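As a starting point, one isolated chain is supplied in structure tokens, in the form predicted on its own.
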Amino acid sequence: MANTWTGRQLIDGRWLDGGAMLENRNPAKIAEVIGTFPRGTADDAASAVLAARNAFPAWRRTSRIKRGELFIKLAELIRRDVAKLAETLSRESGKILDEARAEVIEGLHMVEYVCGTARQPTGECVDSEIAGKDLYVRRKPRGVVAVITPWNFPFAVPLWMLGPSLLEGNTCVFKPSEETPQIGELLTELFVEAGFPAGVVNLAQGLGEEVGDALARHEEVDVVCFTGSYDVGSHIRRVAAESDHKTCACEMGSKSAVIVCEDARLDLAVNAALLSAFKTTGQRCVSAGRILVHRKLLHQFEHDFIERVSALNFADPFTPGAFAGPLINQASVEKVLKYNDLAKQEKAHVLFDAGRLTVGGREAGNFVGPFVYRQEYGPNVRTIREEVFGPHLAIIPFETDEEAVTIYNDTRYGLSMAVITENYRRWRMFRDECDYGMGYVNLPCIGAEVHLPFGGVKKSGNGQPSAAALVDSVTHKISFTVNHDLEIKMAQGMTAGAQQK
């Protein structure tokens, strides 16, 4: 494909070219640069806040409604676009087609979700301890939202943080990740053409180490909207906690697990776990990274798991019948390697090993296959605990449901789990005693839908979820009360007369 595409900012309304560029190249094959986006600046950066906040007032002053039918003409645009949104998704993410498309619908239903929100209360009545009062709770935009979003949701999961974030009356500074930058301006320019105004989105492209690290300092953001990693993540909680104003939603990756109990019917148990651990190359946050086993079942699981494994395809995004693409970048591809030695350096029995991908043309890309093996829970063991973002899989066996238990829980994440199980109470046992944000019941874990709340606790969030929970994020409560009386009357008995000498 030849370098046909020349990227720009947007900044209050002008679209902006120029300046030092980055290549940006097809992940499937390296070779092929799709092309040259901003390598944006500080200076870039403090502009989009600018423009943000001056659009700000007029923005917020906006009916409610109004500011959600620029969604319902959006979500018009989405549809019209989506196998142009998906092509351009798959070719720069490596996520295979049928799964780029499903990402574009899954944005365009969080577009469809605000507008639904838009006519819906935003607030309550509330009864006084006095009769002639009135008490009223109202949310209120907090102002100025920078959304840094990753490579491999970037359609869905800055919809997720700008739908919200806007139908409540904030401004935005919209940061895609430097692996995505074509999504991400392809979905800015749907925005401007739906008619928000200049100033209300602001696209800032460049590397997180310099424009991303540059909205979370500005003083003038008043919310940073994150996913990525936790390094990244932990550091913008940092600078959050250092101002006076600003706060942030960050969701930070995950060593997400399924638990297949005795009881589990084996078929939907390892179509579950395929489904967990390898589609979009395992490069999700939910991803499985372990695949905890009774094991009276371990035998049969692991037999007809292998047997499913060996048959999948990872190949080139837009090849018909592929499960899943290449790895986002070198980096990716070096990491998942080393976990998998350091896995074989822990005494883990390998069950499947693909390793390198180096026929049929992709050898040209970032391709991995699977890699699966058993390996003993123990206090010591890292690849069963820290998070590979790859196709690298553990099985790890369990005599108990408590032991489950334990060895899910044993892991600085907490984002997703599912439980492969026949019995009632034993799935409402896991969901109770489980660190975790997103649960599951024979089902993968993975498949969130926009309308719940998604996040995770301990490294894997800070307790602000995005997708529909985002709006407590982006906004603030206030109280006023109102007195119907010609005179005062005060709450918990005060006397409201002056007091007399």
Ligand code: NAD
The other form holds:
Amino acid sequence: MANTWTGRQLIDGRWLDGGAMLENRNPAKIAEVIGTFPRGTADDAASAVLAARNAFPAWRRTSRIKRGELFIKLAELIRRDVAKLAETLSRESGKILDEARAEVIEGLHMVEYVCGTARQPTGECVDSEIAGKDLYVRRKPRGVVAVITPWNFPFAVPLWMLGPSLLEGNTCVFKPSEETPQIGELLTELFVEAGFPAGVVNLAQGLGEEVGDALARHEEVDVVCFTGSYDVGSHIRRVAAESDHKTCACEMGSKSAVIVCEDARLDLAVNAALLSAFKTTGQRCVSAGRILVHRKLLHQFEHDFIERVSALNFADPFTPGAFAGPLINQASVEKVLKYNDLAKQEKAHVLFDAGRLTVGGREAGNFVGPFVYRQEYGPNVRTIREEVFGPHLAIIPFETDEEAVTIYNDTRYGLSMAVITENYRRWRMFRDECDYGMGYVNLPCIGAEVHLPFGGVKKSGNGQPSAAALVDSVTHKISFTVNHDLEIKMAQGMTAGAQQK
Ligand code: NAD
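Switch from the form predicted on its own, shown above, to the form predicted together with the ligand and output its structure.
Then the entire complex follows, led off by the chain already shown.
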């Protein structure tokens, strides 16, 4: 594909181009420049925030139902463009076409969820201890929301954040990852086409440490919604804490796991492990970096699993039947290979090592195949604790359910957990004893749905889940008390008579 795309920023309803530009490359064919996009500056970020601030009062006063109706139009536009959006997403991120399409559908589901909630009750009417008073609880938008998103879900994750933020009456500045600027621009174009007023959604493009950092620091930003790596998320948390009013919702990395119990169905366990570890080339936040396997099943599991792993096709994302695509960039290739080496240094028993893939055109892209090893649990083993974010997988044997819980919890992360068992007492124990935000039984540890909270604990999240649950981060709750009596009566038995005629 020729260099056809020149990206723009959207500030206060005006598309802006020019200035310094960055290149956008296809990770499956790194020589291919997809296009160029603006290297936004701190000044651009400030203009976008100002536009959002100025648009806020009118947007907040617009009826929630009218705001929701714009999302109905947005849903129609996404449905119209599914194929184009999926293709762009695939080319830019390296995600295979089938998964890219599923991600666009997930984004659409979020928009449909927002349409559906627009007419739902938003507050509560509560009884007072004084019969003549009515108490109300309502939500108010916080103001300007900075939406800073990762490359690996460049369509769905922005919508998880933009959807609830805008419906509740906030205005937004959206900063896509510099790895996936084009799908970010296409999504913004759809907001404009759907009729969202100028300044309500702004698009700031560029580098995280420049434009992202400027957004996170800006005093007129009220909430930073961030999804990405732990290092950047913890930086954003510190920046937000320096301000008197700013809050943040941070979703970060993980070392998720599938736990294969003694009574597991082996075929189901192998399938769940395969999807958890290697879909999206192990580059989902919830990707399993660990499969904990009961020793009784270990030998057979390893045999069946490796047989399936060796048949996986990591290929150009547009190849029919491809299972997964390339890594996103050269830095990721180096990181994954470094962790593969580290596993060997840590005396792992290597079961499968596809290494750098260099045949069939893959030499032109960032292709690394699966690396699978058995590692005994131990206190100082780094590879079974640190996020690798690639097709790097430890199989860790265990003897008892209690030991599996200890191993599962022994990382600083806590995002996703799947348990494979036929025993209802067992899964309940894992449900309650493991640290995670998303749990599954007899499923892979990937596969979220938008009407559930999406978030984690420990280094994986700061307790402000995304998707449907984001409403709690982008609004604050107020109480409002109305007196229907002709005299004032106070709660808790306080006298009010002396002041009244
Ligand atoms: P990243 O942290 O490198 O970048 C995420 C975003 O932050 C990008 O838009 C980037 O430009 C911006 N950014 C970078 N430096 C910044 C700074 N100093 N200030 C402000 N913004 C800055 O992450 P990535 O490589 O795009 O995504 C991969 C990571 O995201 C993995 O760790 C993965 O686990 C995580 N992730 C988590 C979830 C979740 O919900 N928990 C979902 C998807 C991805």
